[in-house]
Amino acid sequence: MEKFFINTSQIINNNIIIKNEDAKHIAKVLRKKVNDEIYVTDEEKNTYLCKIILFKDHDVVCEISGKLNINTESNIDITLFQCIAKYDKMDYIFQKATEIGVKQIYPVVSNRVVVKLDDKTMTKKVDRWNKIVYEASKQSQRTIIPNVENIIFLKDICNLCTNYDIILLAYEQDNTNLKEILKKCKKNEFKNIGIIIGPEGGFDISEVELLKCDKIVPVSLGKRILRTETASLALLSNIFYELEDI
């Protein structure tokens, strides 16, 4: 069953008014009639069954069928730190990040990320980013909708580094053991935790010596080298198979 969040605002005795572009959706292009049901999720992380009851000018209204005990968000909480990468390979990864379960997304420069971004193409890309992630949180029935920040330096990450039981730095030149890393942090029973994926050429050495700190800790993926499309979720996909309450 189709999914989509309100604010709390849009929720009036037990109905439900979907406005704008999600109304849209559902009148044009799932072609959705009187009487569907669909799950609708508010910012307070309620889901709802919810019924349609009226097509009204360019909104849809929905009568609250009852109020459902569901949560499909991770006991952990991951932030990706990605750097910016070419062509579409950024909406991708945004994407499959968000079906696989991250909580916060920063995109990153680094010395290597050949994307040149000035502010106003900045905040259309950050734009179109978040509208990637919350179709995505759609599809995959997320509890909550991640957020994809401003875009940041990768010597920024440093600043952030108290947020963070751990940030995991995916570096090709390094030979310590993910797994060993991971049985640490369940050991330790760490919750909050960021990684660091880099671009296309990678980092360079002067990079990885910037993010020289304690909660900072360089890992290796094995022993193939992978794409920066593919790395983020292969680090993701470990991470959420170790350390998740299924």
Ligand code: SAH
Contents of the next structure:
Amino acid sequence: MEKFFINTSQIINNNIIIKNEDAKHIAKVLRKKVNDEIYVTDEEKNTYLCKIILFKDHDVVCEISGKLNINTESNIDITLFQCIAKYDKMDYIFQKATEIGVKQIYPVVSNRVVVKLDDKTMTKKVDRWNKIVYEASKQSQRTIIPNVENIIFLKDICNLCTNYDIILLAYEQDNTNLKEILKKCKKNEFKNIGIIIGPEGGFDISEVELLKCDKIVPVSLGKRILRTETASLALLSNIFYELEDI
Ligand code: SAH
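Please move on to the form predicted in complex with the named molecule, as the form predicted on its own is already shown.
Next comes the full complex, and the chain you just saw is listed first.
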């Protein structure tokens, strides 16, 4: 069943009012009718089963039939630090990372990022990525919508370290085995994990040296070189496979 996200302010007594793009989607794309049902999740992670009772102007009014005990979120919080890749690769990575279960995303500028962005195009990009993540969250029945933060520089990650138990820096020239690192994460019950993925041209050795610290550890994803979009999704999947309680 289709799911939508709302703010708690859209709940009025036992009704929920859906507006704007989501209302248009329900009426025009999904062609829902009165009495059809949808799932709605609010900011406090409550999910409701709702029945559409009225199409009014551009809004869709639903009645709450019941509160559901659904939480599709993982016990592991993963933040993706993704160096900016060319063309529409970032759209693809963020959409898939959302489906897999990422909690937060930082687009990152590193030495070998070739995409040039000024302040205006940056804001536009981040808005676009947040829209993509929003749609992917609905489609994959997430309970929360991951946030795409403003673009940061690679070195800024050092200042964010305290938010994480560990940050894995995917570096193809390292030989630290991911399995071993994930065993350590499991043993120490790490729940807050960051991952850093380089751009198409990879990282400079100087960048890796600069980042290395107690919290940031380089890891290898195996003997083969993956494209940046493959590396992010492979690493995310591996972490969830090893650490998520299902
Ligand atoms: N340095 C290479 C490849 C970069 S691949 C080049 O010059 O073309 C893009 C990014 O994916 C890398 O920066 C790294 O973060 C990640 N990656 C790809 N394959 C990897 C592997 N086998 N182990 C760890 N990280 C990998």
